[in-house]
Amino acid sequence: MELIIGDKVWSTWSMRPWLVLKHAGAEFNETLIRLREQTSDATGDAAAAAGSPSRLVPVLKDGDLIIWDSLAICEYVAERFPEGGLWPVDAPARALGRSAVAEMHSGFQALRRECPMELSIRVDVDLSEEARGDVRRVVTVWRELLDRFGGPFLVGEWSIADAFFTPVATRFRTYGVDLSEYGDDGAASAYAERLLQAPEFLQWQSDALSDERVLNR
C-alpha cells in the first residue's frame, strides 16, 4: 500500500489516515506532496501526478484501488485489517465513535481556520466566540464519551476517534487553549495529553520536526 501526504507539520488530513494505518499494523509507503512551497495550482498537480483523481491528499493506493478521502481511507482500513480493532466490537460505541468522526469530518470550521495545526511552533491566540463555541463543542463530546465508555479513549480503546480528534489536541497545544475555559473538569485535558503520548503520534511529530524544510524555513 501507498499513502500520499502532505507535509506532517501542518497536513491533519494526511495523520489522521497514517494514524490508523500504523495502529492498524499495516505495511505501507509513504509518498509525501509538500503543500505550501509551491502554488495551489502545482500542489495540485502534484498530488495528481503521484495518483490523487482528487489533486487532494491523503490518498490510499491499495494495488489497483485509489481512495482520496481521509475518512473513507480510514474506513477502508477497519475492514481490510480487522484484526486492528480500529471499532469497538459494541454497535453503540462504534456509532457514536462515528457521530463523533462525521461531527469532526465536516464541523468545526471556526476552529481550523483560526487554529491551523502547526507541530513547530507554540503561540497563544485570541479565539473568536464561533471558535470558543467549537471548543466547547469539543470539551463536551470528549467528556461525554469518556464519561459513557470509561476511557481511557473516546469510545474505550483507541480507534478512528481519537486518529480524527488527535490534531485538535496539537492545535489545543499549539495554541495554549486552556480547556479548562470550555467547561473541563480534567477528563478532556487528560485525554488530549493521551492522544500526544500515543507512539503513533510521537513518531508523527518526530518526522514533522525532523523535517529540514521545517526546520530551516
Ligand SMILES: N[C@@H](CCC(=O)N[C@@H](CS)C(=O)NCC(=O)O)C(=O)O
Given for the second form:
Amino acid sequence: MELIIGDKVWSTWSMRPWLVLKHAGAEFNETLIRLREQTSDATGDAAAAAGSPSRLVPVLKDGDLIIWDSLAICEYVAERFPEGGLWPVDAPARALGRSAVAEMHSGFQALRRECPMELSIRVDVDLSEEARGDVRRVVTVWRELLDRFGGPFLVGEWSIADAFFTPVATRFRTYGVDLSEYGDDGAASAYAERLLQAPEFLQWQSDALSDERVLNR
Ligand SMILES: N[C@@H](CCC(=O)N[C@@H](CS)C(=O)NCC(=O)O)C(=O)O
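Other form of same protein, the form predicted in complex with the named molecule, not the form predicted alone:
Time for the whole complex; same chain goes first.
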C-alpha cells in the first residue's frame, strides 16, 4: 500500500489515516506532496501526478484501488485489518465514535480556520466567538464520550475517533487553548495529553520536526 500525504507539520487530513495505518500494524510506503507551494496549482498538480483524482491529499493506493478521502481511507483500513481493533465491537460505541468523527470531518470550520495545525510553533491567539463555540463543543463531545465509555480514549481503546481528534489536540497545544475556560473539568485536557503522548503520534511529530523544510524555516 502507498499513502500519499502532505507536509507532516501541517496536514491534519494526512495525519488521520497515517495514525490509523500505524495502529493497524499495516505495511505501507509514504509519498510526500509539498503543500503551500509558490503557485496555487503546484500542490494539486503534484497530487494529481502522484495519482490523486481530487488533486488533494491524503490518498491511499492498494493495488489498483485508489481511495481519496481521509475518512474513507480510515474506514477501509478498519475493514481490511479487523484485527487492528480500529473500532470497538460494541455497536453503540461504534455509532457514537462515528458520530464524533463525522462531526469533526464536516464541522468546526472556525477552529480550523483560526487555528491551523502548526506542529513546530507555539503562539497565543484571540479566538472569535464562533471558534470559542467550536472549542466548547469539542470539550463537550470529549467529556461525554470519556465519561460514557470510561476512557482512556473516546470510545474505550484507541480508535479512528482518536485519530480524528489528535490534530485538534495539537491545535489546542500550539495556540495555548486552556480547556478549563471551555467547560473542562480536567478530563478533556488529560485526554488531549494522552493523544499527544501516543507513540504513533510522537513518530509523526518527530518526522514533521525533522523535515528539512521545517528545519530551514
Ligand atoms: N476531505 C478531504 C480533504 C483533503 C484536503 O483538503 N487536503 C488538503 C491538505 S491537508 C490538500 O490536499 N490541499 C491542497 C492544497 O493545499 O493545495 C479528506 O478528508 O481527505
